[in-house]
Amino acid sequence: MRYPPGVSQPDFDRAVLEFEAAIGSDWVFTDEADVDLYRDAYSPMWGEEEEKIPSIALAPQSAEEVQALMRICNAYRIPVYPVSTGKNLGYGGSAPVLNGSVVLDLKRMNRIIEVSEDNAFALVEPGVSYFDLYNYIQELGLDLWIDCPDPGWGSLIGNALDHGVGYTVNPYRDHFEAHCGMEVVLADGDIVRTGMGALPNAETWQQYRWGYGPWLDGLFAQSNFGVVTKMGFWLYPAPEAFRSGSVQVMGYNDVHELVRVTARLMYSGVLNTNAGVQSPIQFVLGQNPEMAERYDRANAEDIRILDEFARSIDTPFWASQFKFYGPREIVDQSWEYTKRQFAHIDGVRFTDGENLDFPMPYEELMQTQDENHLGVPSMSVFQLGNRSNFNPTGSNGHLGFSPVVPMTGEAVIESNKVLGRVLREMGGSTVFNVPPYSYHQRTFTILVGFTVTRDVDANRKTREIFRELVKVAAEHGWGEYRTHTAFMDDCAQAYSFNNNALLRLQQRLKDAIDPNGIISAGRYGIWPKHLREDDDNA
């Protein structure tokens, strides 16, 4: 048995039988191949010193098991790692940050405990996936949609807490803006309720999110505050249409307008969806070296060469793909009216899309384009590096690279530039890169995908390549708006601003609500007391 850093052999043994008096011996898991199966299956430091393996794990069933188990790990100042599924593959999995940890597994609580049709809310448990919800709304017949992320295997709790997103509208694509209430056990055992939830007998606890006095949702969303055992989300009724259709752009300079459109029609309500830049010419400048380098240079000549080359080879420079959903009445007059704001760029062209009435069979649902963006979670994304014709050696995961950048056409330029050089000057291996996307509101998000492997010296390039890539964007001021455990300490000191006073704050909060640090040590970066390298900036 592995033991947790700083607890004695006889302390954390007398703690094991605690450990079963409170939620049984079957789920108290010392056996290591058991514990085995907590490590991050896409760990970017398998079979490293550096790897971060936990000691043993618990899997409660109640929230008063959390805290029986919480008062235990308190009074034995026991590290443990609480995760809803430990699905989150590609930014550290099940396995904990502080080697050694208890990892806390909450997957056996999944009940979903209410949904309402009428009032569109869902109250669950961590243990509940997007699948579950999804079965479950089926099965009863309820006129709701859920928003999904890409695998449909994780936790509705999990995935929103790390502000996972999905790709329906807003606010249910993102998944912490989408969320009223929740249940938070704290390390010394007590029971918080959030919102309207702090009222006993609460009747809108899913329905209005401030409830009385200061909003703490926020401090358990990316932190290690407490421990989440139940949550409230807003669900989409489900609407009558959908349809998308795209819009290009045949000239370099054309990415200005096409963004500052786009962000005008979202800030103004008309396109309630995610939309992505692309560039279709790329494709093309990848394969002819004398192109590619006057679009890294892009001076006014270069501009006129690149702008001509496009159109003798009947290609946009830069795409654009939106979403409607809603009555069909307004969903046709939406993407009628979106194509009207664009029409004043010289050559625009317009494509239609998948055009879509609901309700719609499940077999249906799957032969479309993309299920996740019709509410229907699935597994799909995993193709990404599996073995193939076109990548015989497959891969043993990824990472995810994720920068915010603003919603302009000059960001999108610039962050392409920026980061496509420092790929390609420190020999990057990506498995996928996508181009700007708002995922969130009002910015772009930037998707990176790194290939892990179980080679060790392939690994460390990785990280190196990874790190370079946090420091130059920061310079930018560009930041990660989610990154994999193993470089936590790396974005949490790239947000410095005033001597790092944002992590100084949560610190001195992490002091007063855990004064043991005993929950999730180092999650984004904040560490307990007595485990920081410089006490100074406590």
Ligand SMILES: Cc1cc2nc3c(=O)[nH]c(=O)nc-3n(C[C@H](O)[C@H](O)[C@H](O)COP(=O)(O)OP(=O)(O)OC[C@H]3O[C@@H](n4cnc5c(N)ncnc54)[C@H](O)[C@@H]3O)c2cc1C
The other form holds:
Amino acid sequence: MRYPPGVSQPDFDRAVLEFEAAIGSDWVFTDEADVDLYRDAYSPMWGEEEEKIPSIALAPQSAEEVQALMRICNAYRIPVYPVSTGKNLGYGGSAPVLNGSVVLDLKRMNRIIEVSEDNAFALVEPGVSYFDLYNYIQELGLDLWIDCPDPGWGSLIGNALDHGVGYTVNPYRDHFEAHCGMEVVLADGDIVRTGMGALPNAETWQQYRWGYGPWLDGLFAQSNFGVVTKMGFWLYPAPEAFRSGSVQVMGYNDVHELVRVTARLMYSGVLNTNAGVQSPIQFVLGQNPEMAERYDRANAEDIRILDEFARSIDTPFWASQFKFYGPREIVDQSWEYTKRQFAHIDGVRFTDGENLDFPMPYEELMQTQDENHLGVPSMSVFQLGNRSNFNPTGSNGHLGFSPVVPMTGEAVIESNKVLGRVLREMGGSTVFNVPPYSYHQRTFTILVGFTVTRDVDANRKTREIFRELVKVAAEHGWGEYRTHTAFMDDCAQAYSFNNNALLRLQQRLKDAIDPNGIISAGRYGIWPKHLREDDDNA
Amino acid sequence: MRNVIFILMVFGAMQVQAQDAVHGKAVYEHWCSPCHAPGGRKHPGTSALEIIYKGEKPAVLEERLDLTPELVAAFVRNGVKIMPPFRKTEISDKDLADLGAYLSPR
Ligand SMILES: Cc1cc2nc3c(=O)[nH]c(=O)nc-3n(C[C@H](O)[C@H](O)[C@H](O)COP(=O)(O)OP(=O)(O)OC[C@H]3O[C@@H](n4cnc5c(N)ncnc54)[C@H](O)[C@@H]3O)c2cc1C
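With the form predicted alone in hand, show me what the form predicted together with the named molecule looks like.
Starting with the chain above, the whole complex follows.
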């Protein structure tokens, strides 16, 4: 058995007996082979000293059991790291930030407590996956959609608590934004319900989010203030139709108008979902050293020649893909309206995309371009970094660098150049580089995916590049929306206004709510007092 | 207001005493099919095995004739490339034995 830091062996041995009494010995995993299943399978530190490995794992079945475990951990000051389904691959998996923490695996708490069709919400426990909720809704034939991230096996709660995202419409696609009401167990075992849930017999816990007084839900996301044991989510009444279409513009400088109009359509609600900006010509430019150099320098003369080049090979410089969900007439009219808003751009082109009516049989949904955009959970996204004809050896997963940039043409060009330069100069091996995409309302996120391998030197190099990207992005005013556990301090340090005032405030709250600092130490850079004083962890 | 109130014991808690392989199929459908079902475009396990075996062996695990419970267990508990290992709260040792029975040729 491995031991956590800061706890004496006799104390931990006693605690393990108490854990077993609280939840049954079958659900206290002390055997190293069992605990190794909680290593981060996509760890960029695999096999190195720094790799984050838990000591033991506990799997309670109810909020009461979570309370009992937290009381024991608090009494012995045992660091504990709650996960819901522990599938946060690319962002740290189920491994703790503080090496040797005890993983609190909530997968067995898998009840769907309530689904309301008429008021379109669900109340679930942490172990409920997107597949589970989707299947439940299908089996009961409810006229509701879920909004899921790409991988279907993750949990509504774990995903939302890390500010995860999906692909249908606002407000469902930003999963923390779509939540309404929480139940949380605190470090001392106390249990709290937020929002209207604080009212005994509340009838609107999942409908009215603010409750009474200060709204505290935000404290429990990307943090370490409690163990969330229930959460409500708003669901999308199944739309009637979907269509997509693409707008392509020919000139380098057309990106400004393309993004300006897109943003306006979004802010006014005509476009109610994510859109991005791609550069169809980028691949061709990459093959042509002269054009690549001109693209990077982009003075007036370069732009004139680039535009000529684009026209000569009849390839648009930029393109955006738009999606519309809702009643058939509205979906059709929205696409027509959208096209009219771009019609003034010289040489603009429009291409119709998918045009679907619902309900559709599952088999047909799985034949569409991307079922995740239609609220159907799947695992098809794992093609990223998978073995393929282009990459016959495959990878051991990936790591996501995901800064948030403004929704402007300047930011599209600038972020592309600045981050691209770091990657080129440092020789990074990226698996994918998702063009600016509005994962969240009103901003673009750029997602740079790095290949993770089992080669220590290659992983070290990746970490070095990642840290440089965090720094360079911060110099330009771009911060990460979320990060891997290996870089939590780096990204937190970038948010340094007034001598890290925000982090200092978060740490004051941490000390007040979890004075022994037992929950998820170090998550999002928030360290408890006893570990802040230690220089190694400061 | 029509509220559907329902306590669902989802897969992990399912109690199946019957035929091992029948339960093994249920385990397979829940945990493996999303990546190993037929059709490589949407099923990364299948597409990777197409590339590895180039038709020498079926790319769909359920069609394989050479899998043994030991081999299945080794992959499930160790993972391979982008397929992470599965924890015991996801697939218990009993589930794994049933899954092995289901995937091994009878
Ligand atoms: C190929 C690929 C594609 C991906 N695409 C997407 C995508 O489209 N959108 C997206 O959002 N993500 C994506 N991800 C990232 C990730 O897989 C998902 O976000 C996934 O849902 C997170 O795992 P989970 O739900 O099991 O959360 P968990 O791993 O359970 O939780 C994440 C973290 O939140 C905290 N936490 C979880 N539960 C609790 C709790 N109950 N109480 C307190 N703290 C808790 C813990 O610190 C935990 O480490 C992708 C990953 C891969 C590999």
